[in-house]
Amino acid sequence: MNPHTIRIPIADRFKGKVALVTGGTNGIGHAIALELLREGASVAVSCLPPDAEGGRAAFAATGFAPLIVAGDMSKEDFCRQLVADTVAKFGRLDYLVNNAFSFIAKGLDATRTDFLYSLEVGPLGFALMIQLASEHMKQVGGGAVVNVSSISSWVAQPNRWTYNMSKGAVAQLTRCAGLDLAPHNIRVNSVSPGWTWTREVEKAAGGDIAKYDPIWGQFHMLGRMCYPVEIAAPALFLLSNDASFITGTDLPVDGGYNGLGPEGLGQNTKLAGSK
C-alpha cells in the first residue's frame, strides 16, 4: 500500500458528535468521513443518485456505515432534508464538510447555465449549508465548519472561469461566515488542496498513477500529486479542538504549488552562473 494513503487516527477525538459530510460516498470526501468515522463520530454523507449505491459499499468494505442521503445539491429543497434527516437520525450536529462541488471548467466557451450550475453546487450550496447547520451547531453550543476549497481560488488557469471564480468565492465566503459564526462559537475555515488523486483526475490519467504522478507532480514542491487521506487530515485538525484559535481563514494542503514559481522543480533550467 502506498504510504501516503495510510494514516494512524487519533482514538475518539470525535466521540459523541456528529458530522455531515457533502459529497461523501467518493475522493476528498469520502477520505474525510472515513477519518471521522474512525476516530469516532456519527457521521452523516451525500452524495448524487448514482453513487449511493456504490458510497455503501465502499464503506461498508471498511466496516462503517454512515447515514448516506442522496440527491443534487444545487436543490434547496435537498439541502434542507440532508441537514433535517442528520439531525433526525442522531439527534444533533456539530460539523459541517463543504466537499461536494461541480468540476465544469471552461472559460470563453461557457454559458449561463454552466455558470449558473457552477456556483448553485459550489459556493451558493456551500453558504445555505452553513446557514442550515449552524442553527443546530448553535443549540449544542457550537461548532466548526470546514469548506473544500482548491489552489484554483488562488490563481489563475487556463479555461477555468466556472470554476475558479466559484472556488474563489468560497475563499470570501470562508471569512465572512467566521465572522459572524464567531459569537457563536462555531468556526469556519478552509482547505485548499493541490492536485488530488481523485476520481475525475485519474479517469483523466487513464487509471495510471505511476506514468501521472511524476508528471502532473512537478507543479508542487514535493514533486508528486497528494492523495484525498492527505487532505483529510487537515481537515479533521480544522475540525476538531485542536483548531480552537483559528477561524476564517484557508489552510493550503499543496504540496507547495502556490510557492512554485515559473522554474518548476528546476530540471529543465540553469541557475545563473551554474554549469
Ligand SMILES: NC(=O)c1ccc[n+]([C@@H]2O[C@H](COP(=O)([O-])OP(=O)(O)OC[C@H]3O[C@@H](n4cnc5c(N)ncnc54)[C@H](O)[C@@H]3O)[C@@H](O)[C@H]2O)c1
The other form holds:
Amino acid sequence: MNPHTIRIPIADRFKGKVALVTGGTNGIGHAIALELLREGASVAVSCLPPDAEGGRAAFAATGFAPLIVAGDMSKEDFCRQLVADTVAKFGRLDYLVNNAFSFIAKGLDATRTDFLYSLEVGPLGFALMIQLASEHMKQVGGGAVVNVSSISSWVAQPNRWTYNMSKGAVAQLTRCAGLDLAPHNIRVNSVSPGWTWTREVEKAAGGDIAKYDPIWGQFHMLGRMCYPVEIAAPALFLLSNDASFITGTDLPVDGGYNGLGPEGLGQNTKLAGSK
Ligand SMILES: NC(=O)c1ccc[n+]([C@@H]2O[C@H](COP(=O)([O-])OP(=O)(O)OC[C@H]3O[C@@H](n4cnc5c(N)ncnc54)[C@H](O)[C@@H]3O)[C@@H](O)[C@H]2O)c1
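Having seen the form predicted alone, the form predicted together with the ligand:
Every chain and every other molecule in the complex is listed next, the one we just looked at coming first.
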C-alpha cells in the first residue's frame, strides 16, 4: 500500500452539509468528493458523459452513491441544471469545488476556439458556478468554495498559453469572489497542485509510475509527484470551519515546486552544501 494514498477521515466534519464537486468522477475531483462523503457530506458531482458510468462504479466500490450529473461545464444551461439538480436532490448547498477544467495545452498554435473553450470550462465556468451556488449558500447562512488551480497559474511552461492563462485567471477570480462574498459568510480559496498522478499524467507516463515518479518528481522539493488524496485533504481543510479566517487566497499543494530555484534539487551543482 502506498502510504501517500492513505488518509484517515476526520469523523463527520461535514455531516448534514451538501457539497458539489465538478469533475468529481475522476482524479483530484473524485478524491475530494470521496473524502467529503467519508466525512459525512451529501455530494453531487458533475462529469463529461463518457465518465459517468466509470465514476458510478468507482464510488460504488467504496460504498457511496453520490448524485452524478453528466454534461459540459462550458455550457451555461448545464451549469444551471447541475446546481438546480443538486438543490432539488439534497435541499441545500453549502460547498462548491470548482475542479473540472480543459486540458487543451497550446501556445503559438492555439486557435480562438481553443482559447474560448479553455476559458469557458475554466474561469468562466468557475465564475458562473460561484454565482449560482452562492445564491443557495446565502440561504443557509454561508458556505465555502474551493477552486482547483495549478502550479501553472504562476509559472511559464512551454506551449501552454491556453491552460496557464486560464489558471492565471482563476487566481484573480478567487480574490474578487472572496471579497464580494465575504459579507455573506462565504469564503473562496484555491488549491494549486503540483504534478499529480491522474489519468492524463499516467497516460503520458505510459502507465509506468515507478519509472516517471522519480523523474518528474525532481520538479518538486519532495522529489516525488503528488497523489489525488493529498489534494483532497487540503481542499477539505479550506472548506471546513478550521479555515474560518482564510479567504481570497491560494494554498499551494505542490511539494515545494514553486519555491524551487533553477538549481532544482541540486543534482547538477557542485556548490558546497548541495547534494
Ligand atoms: N493532474 C495534475 O497533474 C494536475 C496538476 C495541477 C492541477 N490540476 C487540476 O486538477 C483538476 C482535475 O484534474 P485531474 O488531473 O484530476 O483530471 P481528470 O482527467 O482525472 O478528471 C477530470 C474530471 O473533470 C471532468 N471534466 C473534464 N472536462 C469537463 C467539462 N468540460 N465539463 C464537465 N466535466 C469535465 C471529467 O469528466 C472528470 O470527471 C483540473 O482543474 C486540473 O487543471 C491537475
